[in-house]
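A single chain comes next, written as structure tokens; it is the form predicted alone.
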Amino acid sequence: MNTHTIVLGVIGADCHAVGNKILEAFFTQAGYRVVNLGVMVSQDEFIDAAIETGAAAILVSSLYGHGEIDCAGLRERCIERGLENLVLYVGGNLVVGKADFGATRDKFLSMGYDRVFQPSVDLDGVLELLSQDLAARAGG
């Protein structure tokens, strides 16, 4: 059984809820303690929940294309609030229109996200990466 707590939600003015519920069910089934903040979540709400629950990771979803705006500065805000070791993931339709995912991924990695995912991602692969990233942050 996994003992890690993860916070997840849909950032900004985005109200797409179905994927969020799928992620909640998937990670709960995998043994994580999931704190699902739902939709239209601010950066501060993510951070407050992570602090309050002792979360090891924040998983941010954005499907309406404004992820670049909504997600900018989240890593810095986490660090300012004492969450230097937090694993930070983002996924979904992160930009408006069709864009090369490699460029989108690089943009979000440069913003401090540990992993960046397309909507079509295999969740089993995400689960494996999350396990690896949490172990690495914990020192093995």
The other form holds:
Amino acid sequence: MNTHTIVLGVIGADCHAVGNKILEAFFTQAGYRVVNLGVMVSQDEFIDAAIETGAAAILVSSLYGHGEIDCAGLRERCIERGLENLVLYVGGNLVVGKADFGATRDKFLSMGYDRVFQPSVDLDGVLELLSQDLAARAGG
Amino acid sequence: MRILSVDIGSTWTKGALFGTHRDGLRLLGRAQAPTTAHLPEAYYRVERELLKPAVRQPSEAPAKGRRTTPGMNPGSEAGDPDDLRVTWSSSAHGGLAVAALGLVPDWTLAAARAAALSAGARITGVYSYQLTPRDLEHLNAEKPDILLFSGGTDGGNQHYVSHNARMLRGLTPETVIVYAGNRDAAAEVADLLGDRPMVLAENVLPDLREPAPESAREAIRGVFLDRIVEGKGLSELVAHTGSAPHPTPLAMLEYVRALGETGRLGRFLCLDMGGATTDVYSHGEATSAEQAIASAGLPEPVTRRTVEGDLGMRVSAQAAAAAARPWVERLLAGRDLPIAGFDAWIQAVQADPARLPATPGELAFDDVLASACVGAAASRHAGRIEIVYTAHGPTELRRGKDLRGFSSVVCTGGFLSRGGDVRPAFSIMPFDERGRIVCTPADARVLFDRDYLFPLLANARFAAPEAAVNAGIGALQAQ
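What I would like now is the form predicted in complex with the partner chain, since the data block earlier showed the form predicted alone; can you produce it?
Zooming out: every chain and molecule, the one shown earlier first.
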């Protein structure tokens, strides 16, 4: 049982709610304290919630293809607001069309996200990675 | 049963004697006296006036003569003289001054601010993130009665709270700290503050989606009774009356809640405007259609209070004329009144707060000022809707309370009781400075508490809950 708090939400003007509910149920069952901000969440709302709840990670979803615009600058904003050590994940249909996922992943990694996922990802694998990344962050 | 209700305000101490009558209250007498530096003096004068044998007429006749309304019958029966209940409130000597400290402005600070307002406080300052030496200087200069100290959800951030507790060791002992932050940090905060007086309450925001103001509100009320009543010379009256006072805005908020729970006014807004401030109360939950709009920020309480210290008719006239300028300009233009004349009137009442309008022109300027205060205060109380363009087309994103579907606006307080039409004030500025829709009432009926009984009925409710509520609804009149 871990007691980490994580913040979930769908970024930007995106109102896709179903996947977000699934993630909330999944991570709650896995023992995380989940703060789910729902849909249409701004960068500052993610950061405000993470500061207030003492969260260790922010998991950003984007489903409507505008992910690149909405997600850019979140890492810098976290650092600016005192969250240097936060684990930052992003996943979903991050760009419009059938772009090569490798290129998309590199783009988001270079924006400062620790992990980038596509919609078909196996959530058990994500859980494993999250637990490793949180442990590494705590140790370092 | 007879009820003696007295409200000690900063300028006037007002009182009424009520008798229970069927399912409502009968007004047996009214009195008022200028509030004195030693607060009990004015109270005794009002009490003497009201309890002298055989009160036959209300001592202060309403402007348009006596009226009889279903819940509120002026009468002369003294009732059983032995069964007298005394209930009183005070907002004198600056009321209940509270500073709010939180972590993130939109979360714990917003929750702390809302909790303090719902306890009937006047907010003297708000502080977020880490307190700086300058913030502390400011707090020590302001000397609020209470600092409501929050920060972190339960299980959330502790770092800022610890830092702020360390800083607060330098806070003047005249200010009582009420800690209502992260539960996990409470013991450390108590340690850090040492033997400094502190009251522990439950977290105002234990979880981001569920503000919990009740415990902090009770703690503030406890401090008000234990410390502030004593400090303001009211303990003599506690001994005299055998009962403790209520902070006036708290009594009003609870009265508004009780009125709302009858369902007879629908969802409503209540405006209480005085010389120094405009208090706005709203009661009503969002409908399911309104909930369908995406919302951001803290969930809204069913009964909400805001208070505007820069919107008032006399002491704050100049501040109001500046803060509500867009309303003033449009209202003057609509009535073809000169701006220069209005500004001269503002200067005159600011210099002499006791000044009353004597000519039709002055009356018109006072009406414009009142409407402007109503417009600006309602606009600040109301939520905002922003149109966001999404992949599914334009979508509405709401922050704050949507009052557009509210059915009634209740006006009370010396200036509004008089009964000018304030409805246009709601629609003058449909958008705010950022182009968002302002969710003020769109099509509400306006009701007036013409005899300005609400604060006194709010007190009477503590003695006769149902009767006071029926009397209030009965006393309301349309235009």
